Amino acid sequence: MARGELMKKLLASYGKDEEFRAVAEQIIGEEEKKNNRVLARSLRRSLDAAPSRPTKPKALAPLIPFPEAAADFIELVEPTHNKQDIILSSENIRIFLDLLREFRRADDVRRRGLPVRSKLLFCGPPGCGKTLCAEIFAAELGMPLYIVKLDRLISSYLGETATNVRKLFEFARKQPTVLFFDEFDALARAREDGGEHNELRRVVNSLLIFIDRIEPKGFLVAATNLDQSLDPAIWRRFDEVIWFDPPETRMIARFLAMKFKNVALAFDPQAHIGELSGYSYAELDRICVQAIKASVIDKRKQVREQDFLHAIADERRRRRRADRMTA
């Protein structure tokens, strides 16, 4: 937007705290894009130091420093896994390695006036590694992982959900962290969906503005199992979209080898790979764990083929039931 138009909007929004800050953020963003970093930092400090004016009940809340502002809506997750615990496609491995290298050279990239990718969208069916990948990615970056608690974030009171989202984005802008939105479609559902009420449409509008203007200190990561339900305008707001598909045959083989690497076996699980096609990692994990538990319960030193086959049968039964419920 032309600078003159932004200045007009800034003056017109005087006295309306939220609108004023939104336009000021746009001006700062324009200066950053022009590589006027000194001016942008100075404007940012002035904006952050400015006192907030009282707002009307439906307006977004004034900025409140973390943890008071966002503590009710996020949970710190201590990493318990590392990169040896996940199986990714070769394409996704390349993408994440590139993201890590880009982040580590972020200052060099920005000095050339180029943007650093920091907003990621994970898409794919349940149980295919999106949440686990976010945890491991944060560990590789050396950053804390905060998971957004959507049940608390989405408020039944008019205007509060957008206020809560704003607090989270302000936290992400200031704190070097990986902020993870699971089940992102609950927030970013398509606005033309006839079943959605006006409040959620307003939340999506606010969300689009927040994602557009934020430059997080770390990474903003959103994950969804229902990418077809996302508002069409959401997609271009993310720097990278990463797809997590059910594992292929070779990935299933690697996963089985990983799960049974410290377990004594009386059979070769690789012989049953064909029976596991189409299963997610979460389903495969349940099968392996159940087979191992059967040997522990029976006080046997080895996992038998029958243990594995029974576990597969149980997972098939579970799948059939779940399919009926969702049909």
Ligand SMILES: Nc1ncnc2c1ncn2[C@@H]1O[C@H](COP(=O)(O)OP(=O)(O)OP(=O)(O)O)[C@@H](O)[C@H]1O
Given for the second form:
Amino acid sequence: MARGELMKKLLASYGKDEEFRAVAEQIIGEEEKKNNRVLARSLRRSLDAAPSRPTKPKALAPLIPFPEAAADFIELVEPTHNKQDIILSSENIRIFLDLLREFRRADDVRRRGLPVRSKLLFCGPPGCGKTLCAEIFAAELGMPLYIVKLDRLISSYLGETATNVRKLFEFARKQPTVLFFDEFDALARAREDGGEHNELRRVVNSLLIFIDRIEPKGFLVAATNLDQSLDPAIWRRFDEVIWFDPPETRMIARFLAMKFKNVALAFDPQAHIGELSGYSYAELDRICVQAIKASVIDKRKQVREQDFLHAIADERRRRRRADRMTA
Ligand SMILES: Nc1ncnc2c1ncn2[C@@H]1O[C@H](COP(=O)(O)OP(=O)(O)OP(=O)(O)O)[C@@H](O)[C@H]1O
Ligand SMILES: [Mg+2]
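Same protein, the form predicted together with this ligand this time rather than the form predicted on its own?
Next comes the full complex, and the chain you just saw is listed first.
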């Protein structure tokens, strides 16, 4: 970026610590590119010595423009859910609260020479809250959520230089974001499929090296449907592995209470918990939404038991067909 533009950005960021530092980093980067090493070093020293203002924990982090070349394989997700919208096991609640506390004390932890956990692996079957939780976690941190489509990233990387990917990781190093790698197993698969395909192997291995080396400013989260079958070489790269299990009875009860909280009901959905076991949260969600919709379409004030039973039957039919297709 032209020097004048950077100066304008620097002045505009007055009083906004994170943004100021991000622009200052860009200026230092420009000087490094121009080989002005002495100036770059002295600017960095001044920046490191400048006291940080405490940031408001929930303030939305300012954005460095995202590398445009990465737009093919990355998506910015605006959070639309909050922590009232998710059912988590008490173990997972504790893990996330600890991670938030640790992140907010990151400077103190690092000052003592201790590492801060910032790379997380979410494991669990489809529809059990991995993506939803990443979104809510980002919202709690006041950070934007970027979802990286790994298969597209791998193909954009193939036959290309590593520039796009390098820019992506550079961005995550400087900008406090939650960078979410969905379907992380694609990486493990590509690694196996690579076989003799040297190019693919090279791409996957260098991606893993990027992940190894990066110390994200925010969090790097990867999600996978697999658990045991995931290559240990991939597991060990994460500071924390978190399981999202399908709901058991108690969680189904909590989910129904949450979904029907502000809905007028002519029946007690909790009486049907037995019929709902084995469904994922996403399937339970569809059942509840269909039942509520039936009452809206019929212009009724209350959801009837029949609406709920129909919705369960529809989901069961859908599940049977899906099972047959994957058998
Ligand atoms: N733990 C949960 N609590 C409340 N709702 C949930 C939960 N998990 C999933 N849902 C509902 O199901 C939808 C889909 O969930 P989500 O996308 O998080 O699943 P996922 O684990 O990422 O699945 P996939 O492996 O297919 O990507 C959510 O938008 C939400 O409506
Ligand atoms: Mg998902």
